[in-house]
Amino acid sequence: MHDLGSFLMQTLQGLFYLLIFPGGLFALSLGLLFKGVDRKLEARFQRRVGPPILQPFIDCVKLAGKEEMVPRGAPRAYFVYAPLLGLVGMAVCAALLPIPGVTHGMTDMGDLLVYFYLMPVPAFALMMAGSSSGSPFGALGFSREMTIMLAYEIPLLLVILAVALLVGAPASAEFSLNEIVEFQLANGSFGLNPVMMPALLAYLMFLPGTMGVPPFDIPEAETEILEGPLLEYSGAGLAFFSLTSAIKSIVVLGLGVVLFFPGTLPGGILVNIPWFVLKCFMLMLVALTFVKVASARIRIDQAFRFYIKYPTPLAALSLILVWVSR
């Protein structure tokens, strides 16, 4: 009985964690509300009105209400599930997320090692998506976000092997994400750590390639192949892309938190809930917004360069500079 009681409550906990806080509700609730003030924000830079910032949640309402179609000759599973595939991987990430001074998360499966494959889970969906739908603008998003996608990952990569040897120097290498929360709270943020600011640099220059924002919306350039995977899409489907992009920010923003400034206040969980929300704003506003409002569309060969020549060194000089002083 002791072992069936202690099951349900470690099922009902991370139930919790995948549907509640801090995945589900929370994640998806903070990702729409940051998408609505980025675009406000974007408007604003530009000298225009922009959107109302809750129009993320009437935009996925409004789709969720409207007929889902699928396109003749497309296979009807790979194109109805692309979208929930993505959904599901960035739920799963945004549960395993740590928010120092809160919660630790899914503390059995929470590794930085889960996340570099969880990750990429979008980007499959969105290429799943526009190989099965029938189009050659799906088609040719297809081949950009996997280009893209292999770029961009080299330098994550580093970065979470950077981190990790770090952490768990002089000995090893430690992926735990609570650890490594732990180790910055005893000996400071890796943000302020001169061997860690390369590392730093390449993952903000790594966010705008992971969420698809300008310069780096290539795969879904509207003026040049019509949002290329996400054309033939509608009502639930389209609303579910959007959805999953909602909490992938939250995802990828309260990464860099957890790795590079997860430190906390006094006052317990009313005060570190904002002061972690606060830390993601400002990733998106350096990394996303200003980006974004400051640069124009670029050629996926040259996004390709873009990665291999400034990120990729970067984080690659952290990873030297961490194993020469282990």
Second form
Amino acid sequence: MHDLGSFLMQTLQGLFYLLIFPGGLFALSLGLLFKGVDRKLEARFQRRVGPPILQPFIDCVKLAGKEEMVPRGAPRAYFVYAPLLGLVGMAVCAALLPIPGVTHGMTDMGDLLVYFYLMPVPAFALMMAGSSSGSPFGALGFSREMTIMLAYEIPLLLVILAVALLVGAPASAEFSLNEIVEFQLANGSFGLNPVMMPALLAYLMFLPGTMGVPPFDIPEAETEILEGPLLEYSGAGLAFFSLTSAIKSIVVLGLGVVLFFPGTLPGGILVNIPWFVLKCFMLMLVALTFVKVASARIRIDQAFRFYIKYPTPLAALSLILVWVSR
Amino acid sequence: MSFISDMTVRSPWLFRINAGSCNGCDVELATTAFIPRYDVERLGCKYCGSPRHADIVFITGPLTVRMKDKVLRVWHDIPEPKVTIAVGICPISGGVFRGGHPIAGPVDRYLPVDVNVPGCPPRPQAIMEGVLLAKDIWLERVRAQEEARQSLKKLGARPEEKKEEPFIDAGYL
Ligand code: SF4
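Mind pulling up the form predicted in complex with its partner chain next to the form predicted alone we just looked at?
All chains and molecules follow, beginning with the one already shown.
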């Protein structure tokens, strides 16, 4: 009886994490809000009025009511479920995310390594979408998405390794997100640690690539390949892709906060949730919004070379420094 | 359900089809009507690259014989409910190209045009007024669609699944 009770409790707790608090509803609405603020800020930087802040919500409502089309010749199941795959992957990621001072996330379910494997799921969903839509633009988007993903995963892996080695020093590596937060709460944030500065820079460069914002919006370039993998999606399928990218923004920004700035304020949950949101927002401002308004799209080979040339050596530098100093 | 339809018309996504225009109207659409000075993004508008994402479609140019099939195919690829705006005098009457041998237009011979924005090329203000008129028409269509769905539900019938028949077989290459 007792076992059953605790099993039920755990399941309920897991569902809560997945659907409501760090994951699901919270991440979704926060992500859409961030997107709206981002669009508004972009417009203000260009001296425009800009859309209302709730525009992404309105867009999703509209898309839900539109007719959905499946191109003839596309494998139907593959085409229809690709957007859901990305959404589910990101919801799990968001559920695993610890919010410093508020929640530990689903600690026993996964750590940084699981993150590393789950993070490219939306990219895989895009690849599935592109390759199954049966249009040459989708195929082009697919190949570009794959290229840029290979490029930005390398610095991400090196950053993760550097963090894990620093936390696990001197003997081993520590991949648990909670341990990472605790370690930094005790020994100071990595974002202020000179050894980890290059890794922080590399992570900031990784952000626009994974979020697909200019100058790295190459796979979904609407002016050259007509939004690539998203070309054939209409209605709800398209809405799922925009929800996925909303959660993904919270996941990658939140991971940045956890890895580099997990400091908390005294005063419990009610202070620390806005504090976390504020930190995510600052990260978005620096790594996404400013970069977006200040740059134009580059070519895929330039993007690949950029990721090999700058973030990778920076992250490797951090890794070496950590290795030497332990 | 008027809340949903009111929300819906606040996010019109725009798509341009060039049906053989001299580019005057396209320049007007792309660079003049949407520069910071007029900024239609405040209405929630967004240019999208794919016809599948569009709600409001602009057609420019007199519809040449060579473009006719392609324009019709792209137009049929736009999901319902949609609104069509003809920009410039070319799609309305043929304009300066009227009577030329490569002209198949005017456009409303083949497509239902909802809003005409005359001018050669039209002023940006006129184009924006066209967008606003199109939004009203779109609202009516969305409401009609809602009502149709509701009455089907009342009757207990499942909405008939619409079989998608592409206008021309989707052999892209
Ligand atoms: S209406 Fe005038 S500007 Fe527009 S496409 Fe025709 S000729 Fe060109």
